[in-house]
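Just the one chain here, the form predicted on its own, laid out as structure tokens.
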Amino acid sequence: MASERQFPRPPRLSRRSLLGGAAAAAGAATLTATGSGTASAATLPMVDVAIVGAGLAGLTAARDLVAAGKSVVVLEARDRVGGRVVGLDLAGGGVTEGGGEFIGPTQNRIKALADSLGVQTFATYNTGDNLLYKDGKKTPYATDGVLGAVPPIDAAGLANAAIVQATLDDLAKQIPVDAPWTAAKADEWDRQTFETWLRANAVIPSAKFLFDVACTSIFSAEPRELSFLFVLFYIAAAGDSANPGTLERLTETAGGAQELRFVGGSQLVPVKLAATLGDRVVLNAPVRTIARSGGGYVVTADGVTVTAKKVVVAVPPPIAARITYDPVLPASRDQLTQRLPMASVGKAIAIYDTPFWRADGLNGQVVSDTGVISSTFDNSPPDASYGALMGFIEADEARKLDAASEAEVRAAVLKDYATYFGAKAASPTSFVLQRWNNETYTRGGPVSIAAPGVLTQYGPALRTPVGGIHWAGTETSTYWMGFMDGAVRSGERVAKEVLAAL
């Protein structure tokens, strides 16, 4: 297994300790909820900006906040920061992700970011061919292929897929990125599913085929879920000022979203971003109600009290929702959160002493048709001193298995990475699974989704703030939503946002 040295896990977060070592290190102080609803809970001076969720979108706003001489607090429900971003530690010594991972070309802010706190890249593994698994049969593939890494599916699947393709992409730049309900023909687009359109444009199954995978590995959600408005939107997403968003872009590793990981893990960016802001972060402090009070805001959580001038929420929809707000928010605002659900996931990860499927000729990424999972990763380390294998749990096939023990998701994922990569794969020396539908402050991940008729009917609530109440997430961003560099962007834009209206 990997040395600490090797590929390090983040600091461990703690009742007792705000960023374990990380913390000490930078001299912070600490700062933690005494108690639920008790009278001994501590009432903090008032503050310029109390900040609701320590995740990406939260801390960089509260970065960009501090700069500018603001007084900022951050109130977390966990005992952790980086909301949907967590390193799971791993019993040999070292740490995998649960959530968040990749990052690729123009997603710019996260890579800033990591860059300004040290936080290094590595090149995700993907030397080797991929392997598609698909009615019984194992079939590698090159991973540079005319449409870049395309499983062999037959010649008229193949074409019918590629012109599918480019008519997503095409139809993706008629999307203004800031406002999708303005579109010429959103309408048209926020009337019918993904699924209706893929069923008249993706007519070979086998193309059919390729897009409901790449749905469900996007979006964690299946077609029939979706509006195709949301769906072009995200596409559009995928790029930045300077280069329109493309659905390659989303779905590909090398060139792709998913072309680099962290050293050390992806959790370890929140929380060096964290240690920088000290005692200014409340962990074990999940927020009850914000209430209006004079020219400012009471926010109040479970053990502490935050008086404020403005707010600034920064979780994803359904859990802003579950707040209670004096007085009530206005009916759109809440109408679009009751119809922002988050898309179901999970991820498993089995540790194996080497990466054995190298030897093979594999760089460990499968597309499936059928079983528990159906795609995945070579989770490795950059010095490869073990091997991990990372599936995603996606969708149907996450929510068949919300009631299941770890226990019988090990058995089911295992089976599934025997199938794909041999009998070597059914014996891990260790598993983590992140079961992101049971997370009580999450719910689902890694995105919240919207189907037909909520974006051009609620769309413009999604960042409009409610008096001096500002709104955050990744959900919330014109780039990369859904995403690390979504987040960190929404963090951005929401701290100018506030100095603005200071």
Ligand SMILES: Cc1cc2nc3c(=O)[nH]c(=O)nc-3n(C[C@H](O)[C@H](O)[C@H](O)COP(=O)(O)OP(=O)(O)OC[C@H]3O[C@@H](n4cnc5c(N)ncnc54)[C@H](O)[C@@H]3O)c2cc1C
Given for the second form:
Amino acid sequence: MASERQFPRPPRLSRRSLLGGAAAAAGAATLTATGSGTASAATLPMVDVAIVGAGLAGLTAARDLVAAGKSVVVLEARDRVGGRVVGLDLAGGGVTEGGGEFIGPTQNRIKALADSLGVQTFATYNTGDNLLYKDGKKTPYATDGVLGAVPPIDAAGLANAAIVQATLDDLAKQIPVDAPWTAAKADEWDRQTFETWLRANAVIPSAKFLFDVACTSIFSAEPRELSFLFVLFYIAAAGDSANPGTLERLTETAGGAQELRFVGGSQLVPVKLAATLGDRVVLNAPVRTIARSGGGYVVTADGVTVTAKKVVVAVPPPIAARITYDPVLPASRDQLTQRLPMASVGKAIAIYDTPFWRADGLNGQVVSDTGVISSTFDNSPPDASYGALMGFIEADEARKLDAASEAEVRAAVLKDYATYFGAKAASPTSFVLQRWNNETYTRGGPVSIAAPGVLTQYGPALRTPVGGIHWAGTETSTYWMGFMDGAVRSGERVAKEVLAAL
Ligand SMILES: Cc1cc2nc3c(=O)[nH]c(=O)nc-3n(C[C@H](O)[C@H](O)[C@H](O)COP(=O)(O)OP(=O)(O)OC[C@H]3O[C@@H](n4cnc5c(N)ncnc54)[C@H](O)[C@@H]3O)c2cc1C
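Can I have the other form now, the form predicted together with this ligand, not the form predicted on its own?
Expanding to the full complex; the earlier chain stays at the top.
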């Protein structure tokens, strides 16, 4: 498993260089002795803000706080930055994305960040036909049909699907993205699962199939796992203040969230951002406790302790719940994080000498009703110097494979690729796998999900600071919650919040 591999590798920081840099960053800092941590723990100079997690959210918050003249330390559990955004290096050279990868229209904050760091984008390969694999039959279909890239199901199913999609978009317009639990019908919508709602509305089986696939592709969760209110919020969040969110923006390649990729791989964004922060970022430092001390906090990670006036926790909610807080958090906050599990996802990328499916008129994008992979993309580099097929392993299929060996997963994935793209697909030159459910500091993905009753009962605790502890991470975003853009927005929001409180 290639879970912690990356390319390029961010600079590894020694405690020595970190101490020097943090002291400089802190200005007239004083060393603060603590009795906690490991025997060899380094104690850093006091800072204005300690940030937990060097994903896009934590790094963006650090950028804005530093720009405002504040001293900052970012404590990161892994030996790399980027969190759910990771580049996997390939045996023959090159890099492919194991996590967050695509961006699209209205995702303006991640785009602005990438632009500021000189990370270029290119169009996701979308030339040629998509492929529907259903009931054992392969049907190519155009990406620019009357209804967009809609799989060619029967006419009754298509008509039903069009009504369901329009209804979802309409209902989503009633959701305030900063407080979905205040929607007029929030209670009614939060009493049912997406499955229940779909059964009542997507009444033609082929239409239900389309929404089932859309659901697992968007959330890596089954419709039965999700509150209908949460689904409407996610649709509402797929836009910006000038463009109401739509389901289409979540599912489409051209014009949607899968439109663009980053040249050199998406992890370049957090790697370059971390480089601007220098040794304020400490790797291999999983935070274990956040304890109130005087007017500030003592944050203890493995091997390092820091005292800070404020703390930003920029990790997914269920992972934030694994930190010990002293004093304990309010019940509403703790119970919220007990109820926002990560969805279940893996990515499998097979590498070939060429993207051979292109010669068959295919764009590499599949929608399937079978197998461990029901959705794929052409993940080849912009110069197509090699071919890469990327498939998502999602929801029930991901969970079934959690305990399988890499060889078993590889065999199952390549069987599907051969079914969709022919015998050549069974023999890649290399294969990489990223299984997020098994990652200690993420435990699933792409996002935390809410079952019925969670948003209406606990939603307000999502962003409400607890004393000097502030919450960030894509799950706290209004627009593009669950996406890289949401992570950046949350970092920007929390930096403002902390600056106002300092
Ligand atoms: C398979 C997959 C595909 C995806 N595809 C897309 C996509 O195409 N487009 C898109 O926009 N988004 C996508 N996403 C979602 C996107 O990657 C995330 O929304 C975003 O990266 C989240 O950033 P974050 O900073 O909020 O959290 P994270 O990236 O999870 O960062 C949290 C950081 O905190 C660290 N951490 C955890 N616990 C501790 C601790 N105790 N102490 C210190 N550090 C800790 C973690 O190691 C991590 O680095 C995908 C995600 C996955 C998993």
